[in-house]
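Starting off, we have a lone chain in the form predicted on its own, written out as structure tokens.
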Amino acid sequence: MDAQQQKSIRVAVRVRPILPADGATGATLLQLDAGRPGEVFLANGGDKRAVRRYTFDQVFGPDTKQHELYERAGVPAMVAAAAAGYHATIFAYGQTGSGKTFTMEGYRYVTRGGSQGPAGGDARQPPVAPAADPSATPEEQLGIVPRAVRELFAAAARDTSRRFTIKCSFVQIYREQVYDLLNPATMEALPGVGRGGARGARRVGGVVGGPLRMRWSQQEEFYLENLFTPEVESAEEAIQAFQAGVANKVMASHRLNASSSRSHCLFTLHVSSAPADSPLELRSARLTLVDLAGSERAATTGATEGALRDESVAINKSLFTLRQVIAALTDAAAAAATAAAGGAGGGFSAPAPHVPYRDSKLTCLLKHSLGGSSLTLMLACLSPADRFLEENASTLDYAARARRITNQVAVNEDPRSRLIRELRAEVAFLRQQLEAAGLPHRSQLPTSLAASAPCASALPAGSITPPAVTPASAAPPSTKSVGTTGIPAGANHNDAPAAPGDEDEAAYANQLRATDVEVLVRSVIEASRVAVASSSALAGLRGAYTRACASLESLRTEHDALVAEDTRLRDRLAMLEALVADSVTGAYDLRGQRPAGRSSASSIDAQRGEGLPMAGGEPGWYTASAAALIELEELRRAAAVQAGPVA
């Protein structure tokens, strides 16, 4: 599975069994054949002949213990390809009180008076936060996250051709913050809770930290700025960082459970491996196990107000953008089976339809699960009372439709770890092609032909068919033409290996395919390089030559711009003159009558400034185009001095 698949989320359901708090209601409506292992069926309150079927991947019964259901919903295959380098991811979804945190955890909850928590709870029971006690919980009713840490750093002591490194994160989401389990510091700016996640005397002054900021980018997607993320040498230091996060984490108790989880957990495994002998060829992967909360209801938990009420709230609506999220990948699934089932036809294709994972904390951190690279099992968990049909109903048909999603699983690498790879595996399969017709590979050639290989010449790409050795025509007896090979004949000895004797020609160009494989491995190398190369160039010139066409169209704008203010000018200019040749026909004195004796001529000598005021206050001849010869001139410096840069 080492190139990219397309996997759908497995999905497996739990019931759990029927406890005491469920009251007198009745578990007829949920059934179980086990005829049928892989369906449930939900009859309908009003009408129990009208029954729905649903079909999933497992189906565990009341009965079912840990381990076994940690076995057969196929958890150590998960895991062992989180080792190999996939994403994995495995999540128990459902109502309240159906189970989901004893899957995940299996820990026994006590109260603070010291009580046992029963998953179910007590009507009367007071709103005391419980408290995890593992050291109070037999092995056998551990859940899958201590089996899997454990799976986890077994699978890495078997694999002892790469060297691994383990590193956890725990984190829980309350009230749309997320918050960091293993950092106590984070856990103080919690709303009304204290330190341990139980619910206390708030601490109003000097809070350091808080909660954690969601950040994305291209190579990580969304991701928690400053998250704590310590390396752990061995299981039982991983599995003693989650318990020191559970008991972090916010509890509850509330009618219908007394170890409600009030937020969504996620605990984390980034594994990291490499070849011991080539640690540059790095595996990054992530083994995420989530403990969802409950869906829960006011009027059957009783969190009518406080604390409870508002936890509530955000707990159904990070939900309820969960379920949107599956909704519309399912509709995306459906639409691309419809356009492939059409594509024949060319018809148009519907768009994709928007999927909402910026719409919750809880989605963002999921993405890569659900529709995503990652292989993903989800864990629907019901409760069997008649009371909870409808919350059953729910769960099943979100659980139907999550199967129909699909995710592109592959091995996350560095790609050029990923091309190493790739080329020494098509090396590995043409020396098996080469063996499997009896041809000698490179290193069964003797050490002096081996010496010399590779100074022959690549083959024509995609042909291992190496040409035949014949001997030129032109040439004496004792010398030989190689021509197809690249080594002329009468070359010197020391360019080109000399050939053997007449009888071992055949077996020497039989020898020489070997060299040509390594040649042409060589040469996908170097053109991998040249194309990168010249896809960097190519970005380069593209880029200067958008800034060139930026700067032509200003420069395009600015000349159209001078061009428009030069014909306006030249507008003027002519109407201006138009005006002096309608008023040079005489000169008027300041009373409107020509002098005597003055002729119509005399006015241009008025217009060079013959015709002004005169000192002594007495006025002289004055015409009436020399203000507007005054004029054109200046506006003929300007219209020059403008015209110059338009030229």
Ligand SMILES: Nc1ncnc2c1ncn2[C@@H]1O[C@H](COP(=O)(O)OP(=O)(O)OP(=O)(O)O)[C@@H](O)[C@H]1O
The other form holds:
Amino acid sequence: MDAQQQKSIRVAVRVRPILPADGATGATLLQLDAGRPGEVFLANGGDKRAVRRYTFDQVFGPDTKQHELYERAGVPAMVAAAAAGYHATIFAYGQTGSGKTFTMEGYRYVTRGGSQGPAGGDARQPPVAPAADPSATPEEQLGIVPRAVRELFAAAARDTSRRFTIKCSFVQIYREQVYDLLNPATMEALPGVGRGGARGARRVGGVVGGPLRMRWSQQEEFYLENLFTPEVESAEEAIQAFQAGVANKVMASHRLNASSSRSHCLFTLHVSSAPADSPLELRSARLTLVDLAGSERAATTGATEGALRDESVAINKSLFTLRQVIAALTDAAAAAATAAAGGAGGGFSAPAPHVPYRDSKLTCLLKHSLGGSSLTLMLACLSPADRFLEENASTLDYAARARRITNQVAVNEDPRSRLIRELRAEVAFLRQQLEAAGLPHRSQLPTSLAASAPCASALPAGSITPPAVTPASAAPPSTKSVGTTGIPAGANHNDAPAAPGDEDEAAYANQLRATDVEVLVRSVIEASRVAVASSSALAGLRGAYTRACASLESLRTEHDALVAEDTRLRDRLAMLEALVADSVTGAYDLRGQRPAGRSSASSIDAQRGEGLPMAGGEPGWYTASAAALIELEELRRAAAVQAGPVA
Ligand SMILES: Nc1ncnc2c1ncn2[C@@H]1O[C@H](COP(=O)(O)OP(=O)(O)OP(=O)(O)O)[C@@H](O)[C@H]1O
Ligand SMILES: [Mg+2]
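For the form predicted together with the ligand instead of the form predicted on its own, what are the coordinates?
So here's everything in the complex, that chain up top.
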């Protein structure tokens, strides 16, 4: 599995064209790709020599087409990364009316009566919410979301080695509450707000919904309880879900934007995949596409009272936290760089600055994108008009800061898949050890998960009981009751609500998975037990072998000594035999000299001393012969004794 990699947040700047709503103001202060590609100059209105310079990954001018931005900003690569198991986030940031929704969605918006343009109008008329009209939107104007959805399904279809499951969710953060755009029931508690039309609370089917509760878990960090996450089987289905959610967003008109987002919207594609032949090796990633509401000043938007003003306050507050988070992360990066540069000498490291993610729902939900584990692209949107100098300066400042944030990205493997992979490796290792020891193992360890089920029943009775792995504990956490939201029990941030048949199938699949894990755990434990027993038997055998080797060595030494002694005795015996034979025939005197006329032939009788010459004939020679005969007899006896053990 891939290791973690450090990836900086990429930042692209997009400047929209001048629109009639911008009035007669000039557009001279911004210069794009000024010195070199990616450079932006922003002149101070009063003093054109006081220019701020910024460098970004890409800069897109007013004439940039949607498809061009999509390609050149590297969106296809991010979608491919999500299909490969990496989290990816694209978010559009900028002041109100700067083109964020146009960049992310691209849909044409209409106000009641079909007119487009800033809300001017009659203050006595009830406010009219702008509504997206996807069917009236030309293909080339489609923004990043519909394009990325198609790209993702195409990437999944291309990769035939893996099976993909794609789900989607869509939420809006409105006045610091999170609402499920795919589950209109949660919207019914919106204070004084209707969707896709006039403002005003509504009840559907007598059920009053409420905002989603945000929770924290070790694995998933911040997540939304009861979030509706339906599975989508085609790009068209996903786009339909997106459009249904877009219709539920809170939109309004104000002086700077006729179709102004009053909430931050996060559309997420949850992509999981596994090899076709190994369905438990799951990778799960999220592709999060974010259209933020824009910062705004009441003086310029005219949002000085009522819901519009309250929305404005909430938007600015959460964007303030977002900027604080960006600032804290860049400070942390700078501190780390300083510590690394002076690391050898200093020894003092300042504490990491606090990053205030928890101060807003938006930063909680973007935590993995900012300083987390996601590949992140920030699209900084600018209005070209000179009168937005201050807003543009602020946007460019924070975009430049965000570019210094690094995330730690890695393929997201499902924890259960990781467990299974590790167990498999362990089984293979133990199996190898058993084979190397040449010991037969009693359990039939599974060679594949498909083969593992029968193996469970083959486990010997009395083996160590593995920790229980139940379908419930193997299932993802946070499946909650329906409550009053009207969401089916299976619908949470991980699971789509299923049709009755699907539910049974899902439960059965979960049970199978749990059984597979249990079988693997049992197999590993049994294999460990056999390995431990065989290694202790092996240790005993080794001790016995060492002792046997030592006694063999001492026997060899003894044997060699006896062989040497035997050889020495045989030599001496041969020499004495020859001597005795010669003495009988008078061939030698005691000085070893052969007297003349004596024969060298010996005889058995002579060796036995029979027929020896009488004393007084040649006395010196006779005495020596007798002594030799005695010694010869002794040697024969000794040789007979020695011959036993060495034979
Ligand atoms: N690149 C562009 N080309 C043509 N028109 C654009 C472009 N960008 C934005 N517009 C137009 O500018 C207006 C404002 O854009 P948009 O609604 O996307 O702004 P926004 O940043 O989402 O604002 P808010 O924060 O208020 O939601 C819209 O009428 C939109 O069609
Ligand atoms: Mg918008």
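Numbering follows the first chain given and starts at 1. In this text, rigid core is short for the largest set of C-alphas that superpose within 1.5 Å between two forms. Computed from a predicted structure; not experimentally measured.
Ser417 is among the residues whose C-alpha shifts by 2 Å or more between these two forms once the rigid core is aligned. After superposition on the rigid core, displacement of the C-alpha of Leu142 between these two forms stays below 2 Å.
Asp63 is not among the residues whose C-alpha shifts by 2 Å or more between these two forms once the rigid core is aligned; its shift stays under 2 Å.
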